[in-house]
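Quick heads-up: it's one chain on its own, the form predicted on its own, in structure tokens.
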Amino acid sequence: MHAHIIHAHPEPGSYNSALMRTAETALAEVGHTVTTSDLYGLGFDPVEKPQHYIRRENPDCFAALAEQRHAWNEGTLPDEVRLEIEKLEKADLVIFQFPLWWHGPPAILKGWMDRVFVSGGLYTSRMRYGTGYFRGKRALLSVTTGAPVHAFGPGSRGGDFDTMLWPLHYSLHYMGFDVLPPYISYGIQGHGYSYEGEDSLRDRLAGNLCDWASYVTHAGSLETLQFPDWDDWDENDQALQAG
């Protein structure tokens, strides 16, 4: 199996930076590759704009789908997309792997989401979900939070994961990955923020990464997450009555 890790955070000496390596190691141990992407080491730019387009279909207004399927089509996509997507054209597992700011992903890895799943190229109007263009890969999200495990869950004041998460797994069925579920890395604590001792807290964060190098070795055999498909759906996109 080949791996390829999308790593989203801005420090080198992080726990992501530490949850990615033990990943690195534990998937070579058991005779898998693996590649990385460091968005924020690459200096990638998370923002679609006309300037990334050599060659516009229309210089007057910028439609930045129009403009990513008139790039794969023209063979002139910006290089920084063309080599992330040839990583994941290798890979038979994509990691995510960042921490939860705001809710949701750090503005880099949603704007890698934005420039990297090229219109036209990767998705067209029947080449998604089931019929995806990753239809056979498999995508899992490594994601660290401060708050410990028990403010997290419905109605709770650190959120649902499964609410939270949601769109990125989706976006992820849509490109027709299977998903796994996700590894959550809670109390990742620090500046200023603190649920237990000095103690405690490293020997907790050692485990969970033995943890995690677990889960992920095990990846290939894991359950997928399930979501509605091209089945799913009346004529009106809208779910079929059971029955």
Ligand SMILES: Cc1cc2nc3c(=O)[nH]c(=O)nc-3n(C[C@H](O)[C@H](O)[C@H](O)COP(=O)(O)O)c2cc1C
Second form
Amino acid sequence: MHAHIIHAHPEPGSYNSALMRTAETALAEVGHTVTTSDLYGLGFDPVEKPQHYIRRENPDCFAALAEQRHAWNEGTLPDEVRLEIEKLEKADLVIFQFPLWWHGPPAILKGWMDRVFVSGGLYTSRMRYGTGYFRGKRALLSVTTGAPVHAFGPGSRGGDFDTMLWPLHYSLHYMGFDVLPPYISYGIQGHGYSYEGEDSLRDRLAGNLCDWASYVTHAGSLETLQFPDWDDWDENDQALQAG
Ligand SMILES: Cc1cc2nc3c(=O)[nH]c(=O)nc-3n(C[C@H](O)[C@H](O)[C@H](O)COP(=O)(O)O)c2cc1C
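Let me have the form predicted in complex with the ligand next, following on from the form predicted on its own.
All chains and molecules follow, beginning with the one already shown.
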């Protein structure tokens, strides 16, 4: 199996970076190959904008969907986008490593999706969900939080992960990926927010790296999340009742 890690954290000494290195090592130890896109390290520009398109379909009015399709067809996608697509195409498993920032992913990861999932190339009206470009590949979110585990859940103060990760999970499903249950590392504290003693925190974080190593090496056999597919809607986009 070949795994590709999209790493979205600005600090090499962070816990997120430790999780990224743990996945690299654990997967390599069981014989898998691993590549990484370190988005901050690459200086990836997450902002979709006219300046990325050297030969515009319509120089007078920028429409991202139309320019993405045109650049795909003309072979003029920005190099940093083309390279990201090539890395995804080679992967059987794509891991997204990031901290929860304002109940969602850091902007650099959201912008990576805006730019790399190219309309007209990697998805079209006929090529999405079960017929998506990346069908047959698996995707896995590895997320860290500042708040402790008991702060999360429906109606909680920290938020409900099914809701907070839905946009990412559903977008990956839209692109054809089989989406695995997320791995969440809770209570990665410090910098003025502390919920437990130093020794307990150190031991818990070390144990969590071991748990993550085990989880990620089983990613090829984990049950995937279930989402509606084409057959679950009628011709008016109304959900069909199960049974
Ligand atoms: C801009 C920003 C927003 C954050 N928003 C949240 C949040 O919504 N929920 C939460 O639990 N932690 C939040 N945090 C805390 C981070 O999730 C936490 O610091 C990170 O997961 C720790 O991992 P790290 O040491 O690798 O950075 C936020 C941190 C920053 C910088």
